[in-house]
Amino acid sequence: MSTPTTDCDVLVVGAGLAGLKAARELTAAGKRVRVLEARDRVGGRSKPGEICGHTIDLGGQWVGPDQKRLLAEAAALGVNTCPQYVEGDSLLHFDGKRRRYASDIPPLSPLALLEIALLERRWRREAGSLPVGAAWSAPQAAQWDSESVASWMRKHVRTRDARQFLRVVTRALLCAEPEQVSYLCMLEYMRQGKDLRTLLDVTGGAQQDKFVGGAWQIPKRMADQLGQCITLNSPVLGIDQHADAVTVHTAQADYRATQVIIATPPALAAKIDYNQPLPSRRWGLLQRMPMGAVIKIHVAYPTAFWRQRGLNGAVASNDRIFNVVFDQTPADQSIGILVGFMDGAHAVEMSTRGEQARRDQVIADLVSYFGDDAAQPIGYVDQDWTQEAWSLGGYVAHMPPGVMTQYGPSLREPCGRIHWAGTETATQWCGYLDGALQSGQRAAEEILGG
């Protein structure tokens, strides 16, 4: 390896929103910073793409009114918002039946709707009992963490429609199956996003607005401001801690600094070689936080034909594979675009079957939702995040049963000269772009305050 470079105070591993935010905060405070990014681009799980000549977000794209950090960052960078299209009816495709509805209440059975309302009240109470940043210390944490969402559901949810609703919700939020996710983890996710209704809703919720031109512009403009301190195509292979410094090894060079921030998904941080073994609790956490599985898909048509039928393009389904859909039509309406997701077990299965099989499945599902007009798209683009070597999935890593109470206290705890960032470490809006920003700012403040 080359001679260590000593030209920086802080090294940041990862040029997603968390790493870029940390780097900007440190640079503004006068620190010399070097950002090392494995990919050939910045942005992490925020990535641009194109369909039929229109730029699209292949990663995170929405913002809600409660995500103040993201809104402020975007405004400061000159990236404006526009509302998600909501005019018209939404569609629910449950158990082979297609139903349209105009309100925020899906057309499920009255008993299921009553049970869901009672469950939401219960979840607000239980999630509200979790201490901010320390869910593992709640009085009932051990009990809740011993259950998966699925096992909890079998004990406490009586109607089939409500169980199916919760299964769809778990997939939509965490891109994982209810059997894989701790009930405590799900409660903490609800707490971080205010409540389940806020997480799911468009108007007033986390999907209320999009960014004109795409959310990918935010990390791109942040990186442009940082300039030459970002080194791309530089996967970190190892980190050596010394008494007075830290050395970070890449295939091309070694870098030396006083502190390092790791702003990558936990599964990627686990692949780094550490000369000083991490504390057992931290090491155990990195090995036990798998990423969700998700494939994001855009489909283009000559027109937004669904709008002409009084539909807003929104679909949720418990029995189709392309099971969550939104309208993504550009403002000039020169073409119509639908965007949606395969998530959880569906994403794992369809990833193995290849792009053509996914395209065929998506079109079949859209025909089931919207009729024969959906059979002839003019463009198709999918982003399989499970095959991204430097993401390993999306949107976020989750904790299976037993992980949060045993390993959770190490989530944000520095390990010597190593600090941790990334949306998984947020205390508000974990799994979202806003949470990534919060985590980067917190990691920078740890160093500046130390």
Second form
2 protein chains.
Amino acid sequence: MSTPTTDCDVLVVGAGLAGLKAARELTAAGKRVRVLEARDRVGGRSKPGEICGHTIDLGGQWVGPDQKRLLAEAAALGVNTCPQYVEGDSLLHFDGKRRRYASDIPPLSPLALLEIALLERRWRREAGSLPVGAAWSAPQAAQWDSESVASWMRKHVRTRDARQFLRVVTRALLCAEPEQVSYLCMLEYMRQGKDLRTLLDVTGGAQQDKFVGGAWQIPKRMADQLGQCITLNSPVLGIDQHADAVTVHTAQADYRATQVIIATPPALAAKIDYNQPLPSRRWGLLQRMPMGAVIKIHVAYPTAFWRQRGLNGAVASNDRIFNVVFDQTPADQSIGILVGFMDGAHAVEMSTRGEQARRDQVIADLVSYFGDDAAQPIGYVDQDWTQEAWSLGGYVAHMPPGVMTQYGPSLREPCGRIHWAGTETATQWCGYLDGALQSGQRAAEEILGG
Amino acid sequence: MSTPTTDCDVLVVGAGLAGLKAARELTAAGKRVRVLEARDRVGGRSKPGEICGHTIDLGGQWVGPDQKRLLAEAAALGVNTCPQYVEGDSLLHFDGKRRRYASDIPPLSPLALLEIALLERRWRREAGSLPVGAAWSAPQAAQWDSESVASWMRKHVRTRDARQFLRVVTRALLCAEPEQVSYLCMLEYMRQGKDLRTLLDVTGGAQQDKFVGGAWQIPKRMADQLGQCITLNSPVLGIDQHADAVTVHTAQADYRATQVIIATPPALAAKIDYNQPLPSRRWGLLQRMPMGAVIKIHVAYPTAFWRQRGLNGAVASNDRIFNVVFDQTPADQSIGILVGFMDGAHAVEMSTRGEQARRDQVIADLVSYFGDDAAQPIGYVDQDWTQEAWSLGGYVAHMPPGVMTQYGPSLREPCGRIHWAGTETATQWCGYLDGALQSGQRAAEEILGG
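Just the form predicted on its own so far, so send over the form predicted in complex with another copy of the chain.
All chains and molecules follow, beginning with the one already shown.
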């Protein structure tokens, strides 16, 4: 190996929002920082794209009023918000039927709606019993963690509509199937995002606003301010801990510092070679937090024709593959854009089938939602996050049953000179840009306080 | 990158039993093969060690009469078997009580024994319904895969003793907790090992015999016969697929061939960089097959004092940490040796606490099983597989709920020029040396037949 570069105090692995936030906090406190990024760009799961000349977010994009860190960070960087379009009716495509509805309450059977309301109350109570940052130590944690969301549902959810609703919700939130996710993990996710309603809603919820010009500008501007201390195209191969320092290896160069923050998803931290094996509980966790599967798709039309019919573009479906859709029309309404997701098993399947098959599927689904006007798009852009080698999926990693109670305590625990960041390590808004910021700040504070 | 070495037709990643078997089959068929091994030794999860001058297996060691591939391979290599010692009584340490028993049937309550017998019949029937090599397509696969073994038990097992028994069994077989393992995965494991009884038993079962001198000699002799084509200390960093070839990168050199076999556990295959992203379903699987956690421990005494008291050294326990023990006394009886395991959550916990704490725990547990004579060992050797960077755990990877049905079909499916081996890809005796051999042979046949 070459002689390591020793021009910094702290190395940060990953130039996503978490790593950039950590680097900013450390730099502000007078530390010399170097950020090593595997890709040729910053931003991680936040990524710019383009459709018909309009800039779009290929990754995370929305923000809710409870995400105060993200709102403050964006404001400080001069990135403004605008509301998600909500005028008019939403659509539910459920069991082969298309239904319009005006409120936040989907047109399911009264019995199912009643059950969902009762479930929401139950989840609020159960999630509220989880100690912040230590869900594994809740009184009922062992029981809840022994169940998948699916097996829990079979026991506790009576109406078929409510079960279907919860399946769509699990996919939409975690990009995974209810069979794969621990019920305790789901409760913790609800707690972190305040409650299920807040996670799902537009007005007052996590999809209330967007960033003018795109959320990707937030990490971009953070990186611009950090300047030369970010090194792109530098996947970290190995990390060696010594008595007084840590050496980080990349293909091009080695770097030496006193501490390192790994600000990547768990599955990527698992790719790195460590000269001192990580503690058993940490290795175990890194092997047990798979990323969800998601493909984000934008479709452009000459006009936002759905608006003219009193529709706001929002769709949820339990029987179509392109099953969550929102309006993404630019402010000048020069064209109309819809954005949506294939998630969980749908994403895996449609990733395999290739872009042309996906496009055909998306158009077919949009026609079934919006009619024949949807058949002739002028633009189509999809982003298959399962095929991004430096994400391995999206939006977020989840925990299968039995993982949080046994391996969870290692989630944020430093391993010697190695500290952990990334939205998965947040205690609020895990899976969101806001959680990424929180995690970066917390990791920086660990170092500054230590 | 350097100019790749091009002296072989097929590259094999991993010199465990699977990789070595593949290399032998290919070599025998006239192919030029190179095996790249990350460690400084061959054998993978089969590894030699020493206690008081006696050679021992720190990894896999037993063989049963149904493991015909392994028996044939060993015989051809001149490695002989000898029976596991069974004369005398076994011990059960259950809920604070120590009980001796003479048969294969542990002294549980009659009701629990009846229930276990009924469960075994049920599992034989259900496992028998799984299509070989395609458990995910069984009629009830979706239902079974939605449950953890723990949530399934809560529904279907009435007596506490039977539940406790099944917990000990899950740990002992898969080195994981019932909460973490899909019920479908458990059924498939039982099918692969014939049935639960065969997996657990000594006489007639998977622990009937040992190899004289140790199982580690099998890969060692296979490697000796392969000779120069094995390159040690060469972790594979990346694999590039081209139209007509594949290039495998290590830190020291690059290698080019027409095909590559990856004969590592899934979690290690996930560490490699692939120039063509793996199919979504394959990435998904590699992120979702964690290794179990296990520490294997040998303890030596001046004599096999337990034999003198009519005990065969076998212990199973639901309330002690060193909870599965066997007699491992050498044939000449010059000393007495016990061998056993800490598995699942116990292994993770005791790995964290360090070797001295483990040793104290092991001795305390052995004293509670065998009395004060166990308090003064003359030798202690433990092997913490969770800390082996090139295994990441042991004995085997398992699937959490929801994984087999969604991601299972990618288990053996080649990705272009990349073929997959390793005991996890076996269709018989997954998790065993026998399964490793089968997988290596199957991968070689894919290439020879293709």
